Amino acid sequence: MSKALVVTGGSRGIGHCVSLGAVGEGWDVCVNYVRNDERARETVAQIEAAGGRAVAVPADVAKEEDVIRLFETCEQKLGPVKGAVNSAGIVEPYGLMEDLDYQKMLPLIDINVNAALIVSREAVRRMSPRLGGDGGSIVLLSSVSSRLGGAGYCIPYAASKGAVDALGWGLSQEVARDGIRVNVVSPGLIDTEIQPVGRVEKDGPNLPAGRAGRPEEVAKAILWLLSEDASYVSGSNLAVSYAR
């Protein structure tokens, strides 16, 4: 029986690595992206070359109607949704709190918080046995910034990830009896394009490991949480980090 996995932000960074790694775990992958059609198609081609099934679906996860269409398209093309990874996110705006513009903070809240809520809701609607589903697994991407705070750099980002932490814990309790597992993964400094230019080179050597993490290292933790090897793991917040 097929099992479909929705990966938001699935064409780049951690999401891309999750999409590729999921093939070896038996998932059919719905690769979500916003604008970069070429990279999404490349990701799908790599999955298919590895013997998997995949479809690329453009959708702005900050828009409810787009998220609904994303899940509906996944069901139509790949079958029942049994897994969801909310990897899409942004970090900006940077700077001291006193200098931040309110309007520039709104996209961060929409993409990091509101999108996580909508994606989680649509996943539960398809996984809950009360609604015709057969259980499943949801993994939300947070950050160690939620406990480090981001002072002097990105407090709004840290605050948005604190909301994701709360969502993951609360939802895990709410849907436990439905056979839906909900977990959070909190990466530290990871070498992806979401980082501002020069940050990995500047801060990576100062970490206890002497380097930043790699996106595939985070992806492996996510894939484990999605798998049956983690069948009794829910409500966890797994740090993938050598954070200071």
Ligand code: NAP
Contents of the next structure:
Amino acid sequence: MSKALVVTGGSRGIGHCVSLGAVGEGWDVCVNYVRNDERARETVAQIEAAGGRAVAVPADVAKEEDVIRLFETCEQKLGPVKGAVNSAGIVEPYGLMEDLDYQKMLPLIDINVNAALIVSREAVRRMSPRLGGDGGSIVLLSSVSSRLGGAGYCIPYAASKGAVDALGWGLSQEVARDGIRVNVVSPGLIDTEIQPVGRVEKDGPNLPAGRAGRPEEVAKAILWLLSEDASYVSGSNLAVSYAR
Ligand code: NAP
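Could the form predicted together with this ligand be given as well, to go with the form predicted on its own?
All chains and molecules follow, beginning with the one already shown.
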């Protein structure tokens, strides 16, 4: 029986690694992206080369109509949605709070917070047995910065991930009896293109592990939470960081 997984931000970074790894776990993968057609196509080609089924769907997760179309397309092309990973995200604007332009914070809130809400709603609408679904698993990407605070650097980003933490915890309770598990993964510093040039090289060696994490290392935790091996895990917030 087919099981479809929606991965927002599946074209690059952590979402890309989740998309590739999901094939080995029996998922058909809906690879979402916003503008990078080439990387999304490459991701789908890699999945197909590994014997999996996948479709690339451009959609701006900050737009409700795009997210609805994303889930509808996934269902039409791949079948019932049993899993959703919300990996799309941005970090900017950087800087001290006193210097930040409010207008520049709005896209961050749209993409990191509002999108997480819409993606979660669309996932629950398809997974809930009360609405014709058959349960499922949702993983939301937060960050250790919601705990660390981002002072001097990225407080809006840290605050946006604090909202994701609350969403994951609240939703996990609301849908617990519906056979829907909801978990949050909070990575530390991970070597992806979300990082400003040079940050991984500069800060990685100063971390307790002596290096930044790899996106594949985060993907493994996400894939475990999606899987039946985590059948009694919901409402968790798993830090994929190293003693920090
Ligand atoms: P990344 O390498 O920059 O990839 C970002 C992905 O999100 C891309 O696939 C991008 O699509 C997509 N995206 C961005 N805006 C979008 C939008 N409006 N609609 C749809 N897709 C959109 O980022 P990453 O490092 O994998 O981060 C993934 C998640 O982990 C984020 O939520 C991030 O906050 C979180 N995280 C990352 C780190 C880290 O150190 N890397 C640490 C903690 C938390 P395109 O390819 O089309 O641009």
